[in-house]
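To begin, one chain is listed below as structure tokens, in the form predicted alone.
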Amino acid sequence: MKASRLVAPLVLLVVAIYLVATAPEALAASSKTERSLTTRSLFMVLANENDIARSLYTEEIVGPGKKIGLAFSEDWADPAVLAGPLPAVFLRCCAEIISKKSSIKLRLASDYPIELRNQLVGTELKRFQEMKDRGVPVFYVNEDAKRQVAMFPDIAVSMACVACHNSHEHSAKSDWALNDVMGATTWSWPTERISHKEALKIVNDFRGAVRTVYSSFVDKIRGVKGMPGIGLGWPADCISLPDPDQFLAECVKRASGKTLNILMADESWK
């Protein structure tokens, strides 16, 4: 997909914010000043984009996909494994892609992880408990790393998540239930504010990463005998998967409304 096709919806969001937040008489004064928003708003946008992509993948691809013969595995990237990534692995792959493009960092971790490297400890664990107790995301500064941090609950949105974690041989917990907080997605960035241009690029990079990971899965099964077709529909409707453009378009459609509302609520644009 061309970058412009990913950027276009975001450009409309930025234009809408600009028109609402900027008085006409301020146009001349601000024409040479790059405008910015709070990093907290960027985190909230990214959390929304991530929630939509993962929910769509989990509920519309993984769950129904298993019923039409698809497999999903931690080892999906192995050429010999004909499978797609598990939802958590999908997120990890996206995180690896975007971390190579900017200073944004994304981490999925838990107090009961399947992999020890994803164990919450120290300050992260303390903030995680605070998040669970308060029932809201937490925002703080990691003084050691000199980074702004946002932690959002990672919730079991489908029985596919619950069943996978409860049955996994390395799971530290086997009684997960629907809507449990299974862990946290944590975003970090070095500064308190970020320019519009850079924020736009990061969200665009994330959407691009979602498409790239999904496309890698689709490419593995495309044309393989006995595998679903590509581009004819969604697995709940027929024996097919949406193609990468269709999948991303649905992600953007579902995410854009809330993304716009988050940006509209940021009163610190300057």
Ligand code: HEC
Given for the second form:
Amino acid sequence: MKASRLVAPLVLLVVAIYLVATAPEALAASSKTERSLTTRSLFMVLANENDIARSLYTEEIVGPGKKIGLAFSEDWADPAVLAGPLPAVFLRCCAEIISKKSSIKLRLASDYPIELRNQLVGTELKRFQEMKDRGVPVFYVNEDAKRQVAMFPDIAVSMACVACHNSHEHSAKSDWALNDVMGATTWSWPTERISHKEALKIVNDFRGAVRTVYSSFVDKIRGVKGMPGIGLGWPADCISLPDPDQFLAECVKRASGKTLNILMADESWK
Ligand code: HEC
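Right, the form predicted alone is done; let's see the coordinates for the form predicted in complex with ligand HEC.
Starting with the chain above, the whole complex follows.
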């Protein structure tokens, strides 16, 4: 009886000593080998974040915005032009911002572009055909540039895409139809893996870029006579536009579920 009473505290003591002795070592080991993500997962997250921001902007700002008297133009950045960026230009502005913060690159291009600089050529064009034939994003390595690349289809999700491209004077094609693959968004990064910390920073940089570009648009019309108010609602609800925080919050709300699922499915956790 006496002996068994002694055994339990003794076992606890041994376990406690073992934990104290081994824990710092285990912690040190795990912090030395920082976890990394496959670059492919980062590309999938970014494609999701970009799809959400682009369709939110196209469908809930550009579409209804036009009905309440807003203009959207290629030369929106000109101080004399009272307009917002076109969806493709919105994306290009975001691409410029994030490329200054890390080595990530984003490009929107097509086999039949409006702008010549957006023309797909060479290997890019070959991969684009492959992506269209297989109906899935393609991932490859650009050996010359030594970069990992991911190409995602850019689809005519609304008649606004079709109508504007078909009627644009510089368009290389005038018979686009709904759901056509109008082009591709291409992401690239130098290495096959990326630390979790750096990957999350890039996602955060992209969200920040979306807020910055949207913010420069609303700053142009804030307080201008005859223009919608800012921060009172969405164009579809009333004569107003969401402010930059409301716009970004909606992007984050719509994108986060899928972003988290992609991150959790990454092989680095297995
Ligand atoms: C109001 C007109 C307009 C709308 C709406 C529009 N685009 Fe564009 N799009 C343009 C212009 C102009 C460019 C060229 C912009 C640039 O690169 O300076 C462009 C560029 C592009 C490009 C790059 C290749 C090219 O043509 O230069 C793709 C791909 C594209 N748009 C797809 C779409 C999709 C998909 C939608 C709908 C979600 C859409 N666009 C909505 C006018 C429009």
